[in-house]
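Next up: just one chain, as structure tokens, the form predicted alone.
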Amino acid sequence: MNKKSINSVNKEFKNIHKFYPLSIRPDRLKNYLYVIIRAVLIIGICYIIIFPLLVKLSSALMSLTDFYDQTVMWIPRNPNLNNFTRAFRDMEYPVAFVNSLLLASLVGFLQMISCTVVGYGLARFKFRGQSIIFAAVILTLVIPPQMIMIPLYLNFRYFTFFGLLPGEGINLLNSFWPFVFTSLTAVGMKNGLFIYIMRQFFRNMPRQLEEAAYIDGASPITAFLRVMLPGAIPALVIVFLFSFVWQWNDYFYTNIFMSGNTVLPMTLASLRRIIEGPQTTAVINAGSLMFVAPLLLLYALLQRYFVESINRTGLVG
């Protein structure tokens, strides 16, 4: 064969390997599938977890015809707005959203100051004890909070602030005190994670920081609020929205502490005592969309800060 004809045969060759590069390249067709793999896999984890808001949707906005109609499935032939006005005269919606709202940036931000001052006391001193108390401070994160539900109840109910005020005490119950006061001391709900988190991110942080800043002459409060403090600041960002949205989640605490006050999950735990009929459940539905709708927005809003500060204190991996 000669040279001519050899360059013939290569032209055709790549002719036929650019015009068909899956059976001709192996490596494609392994990243194509691995493309199609992980497509399908992130379409069904994302249905999975859109489902049921499709569902509460769905049924939201179906009239009272639609649910008589075996006809309708997902789409309602009269969609309105009647089940979100009545679960939002029947929640107090306002006022409860304003009630959440206060109590659960309130919890977030003592949350995020207590834990941060623990966790930085766990991971930079030495002192005697600190393992143990470390390892009680993981245990409470395996302790069902139904066994200190009564003795919780009692010292807030009849709180004498260690035996110094006389009689009974004073009631702290039905305010925000007790969320106050267990944000404050970082025994407040999850705090043991957010301890966790904090003292894990401060372990991280290279010591040279505060060697250089105990060399200018700085306390180790000073060092602690000027030099490692603003350096925690995704490890902050984690541990606010995560404290913001279980006490905005939270109705076991709530229902404990708060029985009687105007707050999202007990007004969204009371229409299935106020509405009757057959639209109870188009009601319950559309009052759980309001009661979500921020925790949603929130994300939307906050998403990159979100997903870049897991990624800075390493909760992925």
Given for the second form:
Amino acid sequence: MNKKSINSVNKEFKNIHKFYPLSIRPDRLKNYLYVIIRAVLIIGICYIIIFPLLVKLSSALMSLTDFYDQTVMWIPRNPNLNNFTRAFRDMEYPVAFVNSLLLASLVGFLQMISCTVVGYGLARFKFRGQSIIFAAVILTLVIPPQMIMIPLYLNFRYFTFFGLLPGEGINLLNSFWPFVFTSLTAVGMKNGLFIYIMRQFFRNMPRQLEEAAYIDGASPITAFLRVMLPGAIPALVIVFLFSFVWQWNDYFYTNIFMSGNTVLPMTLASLRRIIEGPQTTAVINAGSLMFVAPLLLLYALLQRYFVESINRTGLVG
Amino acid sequence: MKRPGIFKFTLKQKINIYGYLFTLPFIIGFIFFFLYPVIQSIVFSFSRLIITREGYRLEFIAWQNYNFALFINPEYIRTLGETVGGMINNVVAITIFSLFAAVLLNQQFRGRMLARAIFFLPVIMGSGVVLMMEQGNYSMQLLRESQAASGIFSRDILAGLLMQIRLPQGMLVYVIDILFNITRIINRSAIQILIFLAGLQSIPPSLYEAARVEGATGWESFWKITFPLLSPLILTNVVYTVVDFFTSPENQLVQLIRREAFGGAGYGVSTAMSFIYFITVSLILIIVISLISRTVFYQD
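Write the structure block of the form predicted together with the partner chain for the protein whose form predicted alone appears above.
Below is the whole assembly, all chains and molecules, this chain first.
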């Protein structure tokens, strides 16, 4: 490019500055437009996600008259907590809440331990049949639980430790035992995913850590417990949280194993049968809100862990 | 270090033993709580289950259950087709949407943390019982309808607008279908967005800088840098979405299978149905994986 053309370009630039005040230069304008479009998109999507919560909240606060009032759309004219108290009573909320909390914590804790151990075994030891076991892990993810629902139900209904106990077996349904067994052996809900997460996480940890421990005379088990486990705490927290949340929300397994118990998913579902009349949906909405409230609280406190989960576990890298 | 005793192993044997030791919980669980039930359900699918006072009894009836599911039951084949069709639609829409959303959320803007938190909210709320209670919840549906009708961008108006643009027939139907299901698509793509987001953050910024120095536009650097580097994750996400869709309890076919099991044609037919379903989906997965993995680009 010769000097002349450079000069002309410079001149043009200066002209642009002359004609447009600093804030509405064309390139800036384009930028602003983009920012606005992006903001509209993001706010719109967020609105769609939050919308059900808002609908639930507004209809749960409505009294019967508001429900029939055509002019009431969003904000109830006579807000009251009747629906909440009714849902609270009919869901047997205190008992069900404690039971659910116990169940979800227990399941989360057991799955966290078992999936970590299995994930470590798959990540660090090259043994015969390793790839078969890993394939089995993936298979448990891919096969829909509906397929083994009935045999599982029957196995726990007439539980004989697979023929080891004599007689017709014990009825383990309506107790925590089915969940304990499946969680302890890392075949509970979505456990394949957790094993995969832990495996990826341990694979990304430096091997030198364990080698140093081995040189100091540690056995693989002490190396795992003392050296690897403390470093894996972020991943452990993530597995626990996901497991807790999925167990809390789960209706499928809870319905099979604990259909006669006072746990939140069952009592929430039973609202549909118990409550009659025009208030049904409002009470159900109040119940749903009370159902997700603990999770929302947990999420608000530990949001960072959820959002950064996949980054932290190195699932992608 | 010498250890007296009968147990003396080479290093390789030791590694083998520890490998089995660590994976033992899963091996036990897989055999007893997974493989055994799967085999049982294969047996069930070939027999009639009779509940007796002592437990249950099986009567072998060969292919009758499969025959019933495929040729006699009027709903099954139709629902299977619809479910598979819906799955393909959903997977395409969810993958595109989650890639788009991840690119949006990866940019710098005020309130990014809050937006990410909200985008991920469906994992907490959009599954399980709460979603189940929304189905057939009359007030939710009414409110949704009224919202949709009162807004400027009501669905019908948008659909009408789309009719005016002369899109090809098939594409038009697809776009309108997505438009009507946008809520569901957004609610189902939370995990996929997270996966893409993590992938985006692992792309070195120096690549973009180099591209900008060479004069690439944002559009070009998306297709030449972002897209190829994310392609392994596209595969991951497609597989995740297929599996998620096909095991989700809101799925029509899963509901049909459930209905048949409890109070319909019986356990045998229900397991036969789930087997056919599983085989269909496995075939689709294999085809999809082999198609996509041909075009996937690996950095190393």
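Every value quoted in this text rests on a predicted model; they were computed, and no experiment measured them. Positions refer to the first chain, counted from 1. Just so we're on the same page, rigid core means the largest C-alpha set that superposes within 1.5 Å between forms.
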property	result
Large Cα shift (2 Å or above) at I274 between these two forms, core-fitted	no
Core-superposed C-alpha of L54 shifting 2 Å or more between these two forms	no
Is_shifted Y34 between these two forms (CA, 2 Å cut-off, rigid core)	yes
